[in-house]
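The data below hold one chain only, encoded as structure tokens and taken in the form predicted on its own.
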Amino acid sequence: MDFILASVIDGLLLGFVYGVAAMGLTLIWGVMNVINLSHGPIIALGMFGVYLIFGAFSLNPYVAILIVAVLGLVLGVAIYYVAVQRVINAPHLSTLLATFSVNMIIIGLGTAIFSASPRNVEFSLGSLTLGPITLLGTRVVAAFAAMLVAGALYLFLYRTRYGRYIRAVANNRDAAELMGVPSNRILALSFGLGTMLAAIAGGLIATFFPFTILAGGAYELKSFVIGVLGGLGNPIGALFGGLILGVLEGIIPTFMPTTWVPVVEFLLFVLILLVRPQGLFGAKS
């Protein structure tokens, strides 16, 4: 029982970080109806951003994540204006191809520059012992950081003018424009925020897992599963979806080989699509 409890808590800590990654994907879908296939490589760029800043300037990785967040926001806005803006009103296949092109460009450049060799951030915060349970300090701090990011996103969306603009554009872009909302700039901001969340999640993951430039693909798939669990277009639901997936990843290896983890995850993905396609917490348009 102690082992199962430790696995559940460890899964919850990971789930918060997974939730932040999925929030970026589902925010873009909820506002723009765009499936961002460059989500995984952007997570990987967040990992390498923290790795490079930590290595070059010896900055605390959590300070480096703040820099990576700003760079992620700028990168997301740039991707929107270069690749997404022109096909935003086109059929979904066009936006899929546009973001997939960005995906391949990032992977190609990243592989050429960094190769596919695994890297890791040599940083430790020790461990935290609670009775029979021992937790890595980096995972505990990453979970708290993820909660702060989720809380900040909620306050931004529901307590600020630009947050209201984003929700208005998500609900009815034409009506928002009639009320004076600059929809194109708000769409760029939304894509930038989604990219920033992906980069932050990547930076947090880099503090406790090794990674390569291809590592983001696995977390992109997890983000899709979490998005469906929480409800596509519902960023807060994505956080709870991340917790569910994290707990599953913690519990499953205690009963069966770890190779079954993705099998169970995608079985859950299919079941949710069949039984409750709007997600456990309801999708938002």
Second form
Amino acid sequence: MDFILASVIDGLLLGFVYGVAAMGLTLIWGVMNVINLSHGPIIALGMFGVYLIFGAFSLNPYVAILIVAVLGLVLGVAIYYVAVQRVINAPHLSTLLATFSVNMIIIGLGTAIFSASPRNVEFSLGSLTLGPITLLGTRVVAAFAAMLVAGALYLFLYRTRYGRYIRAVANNRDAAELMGVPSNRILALSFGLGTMLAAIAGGLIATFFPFTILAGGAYELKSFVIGVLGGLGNPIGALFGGLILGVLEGIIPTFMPTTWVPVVEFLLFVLILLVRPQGLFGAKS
Amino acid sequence: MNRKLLVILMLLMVSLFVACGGDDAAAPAAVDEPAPAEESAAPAEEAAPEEAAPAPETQTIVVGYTASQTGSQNVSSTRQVNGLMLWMNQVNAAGGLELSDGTKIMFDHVSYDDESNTDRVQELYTRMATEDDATFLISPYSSGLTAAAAVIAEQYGKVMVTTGAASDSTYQQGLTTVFQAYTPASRYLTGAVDLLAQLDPTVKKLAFVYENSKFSTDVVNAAKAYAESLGYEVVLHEGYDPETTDFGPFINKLQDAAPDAILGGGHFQDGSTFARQINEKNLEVNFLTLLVAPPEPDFADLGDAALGVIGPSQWEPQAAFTKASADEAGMEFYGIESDQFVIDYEAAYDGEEPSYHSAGGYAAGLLLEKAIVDADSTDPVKVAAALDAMDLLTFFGHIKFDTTAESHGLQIGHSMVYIQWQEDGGNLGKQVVWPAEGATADALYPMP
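Form predicted in complex with the partner chain structure, per the form predicted on its own context:
Once more the chain from above appears, this time first in line as the rest of the complex follows.
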């Protein structure tokens, strides 16, 4: 029983971070109907950003994550103007190919610069033992940071003028333009926010797991599962989807081999698409 | 007219001679036919009087191998080649080997980049065996690449000493010319079980958590069978994907199963992450042995998480395999001792500390050298027979090959040494804790 409880808590803590990664993917889908296939490499860039800043300036990794977040926002806006803007109104295949190209460019450059050797951010916050449960400091802080990010995104979307613009463009881009909303800039901002969330998630993961430039791929796949689970285009649903996936990842190994985890995850992915395609928390209407 | 014809014939002869000489220079040195050497190149009219002994013949032997200059095996392969080249340079610098008939044997090499790719290995070993006419072969690094090269060596009747290749299966397919320097995978972890039995005979429960790769699975399955044959109960036996970074679920399972000892791992990254997360999660464990990662110097970067962790290694500089220990065991010792190898290697490679891959490369050359000396010939059949009969101690450890038809060439003499990270004056350092004859310190048990 203790063993299951410990597994559930581990999964929950990790689920918050998965949620942030998935929020980035689903925000971009929700606002501009673009499936961002460069999501994984951007998560990996977030990891490397924290690794490099921590290594070069010995800055606290959480301060480094703030810098990485800003760089992620700028990178996202740049990717939008360079690769996405021209094909935003084209069929989905065009945007898929455009973001896949960005994916390949980042992976290619990253492999050339960093190689595929694993890296570690040598940082620890110790651990807290409560009976049979040991909580790792870095995971607890990451979960709190993820909650803060999710709360900040919610406030931004629902309490600020630009948040309203984003929601307006997501609902009806033509109507929003008629109301004077600069839709192209709002789309760029949305793409930037999506990549910023991916970079933050990568930075948080880097504080407790080793990584390579190819490590983002696994989190991108998880983000797809979470996006479908929480409802595509619903960022807050994505956070809850992340928690569900995290708990599943914690519980599944308690009664079957750990290698079965992805099998169950993707079975769930297919099941949700078949039975409740709008996700558990409702997709963008 | 006759004089003109003679001149033309002489010119033709000279040009043919020059052309042949050019070809010889471009191609790798001849193998069984001695390359022209300074000693034997004296013109006939300057030959020594009949009663004087003829100048010793010098024969240059070509050793072929591939190196993974690119690809995933690059680091280990480079060290292996460094070790091999150190051996070759030392033998040549000492004037080569001398056979009983006075023939001097010098060594040359032919080598290509195999790109860590099995297909390239087969293509290149075929080329070395046929076009480059290499007399002897040394394996590439890794079991997978070596398995591909071994088939080619056998096909062309070339003696190949393998190093950096632990898998047993390569030597269980009826090969007759392939000889393994490394301890095979099936005995990689069995020594750790023996060590545990010696440290604490009351221990009963073991857990195996290992990477799902051919090498790790082979190693762990053999160790598990061995442990069960000794009466141990295996309370957890589970593999993880090579890309695993989160060992939380395994650690939770280990907490529940409460084994006395954990064995497993796979390669450097997963092994060091596993050790780190075991430490972070405060998992109480008395004995932790992981494959590959602990012997690497970088493992010390884990700090407290490295303390007490044991790892099998093919060779360690501290392992006391010396002439004295050979005499004590009534065995023949051949070659340099570990201390000298470390000094020579560091001097040759800008202070780089030799790993067991480097030592394996050197040992492969050393075994070939010893076989040529014992055979008193470079004839592959005689050299293979000498390897079959070999039973000696080197700086790399005990060497003896299986000569049965089922597992010909499999290494049966060499044992792994087991290192443990221990604290020495505030610094972490590796100590050899097993086998007892090579130990430099007692094992810390239970681990801190």
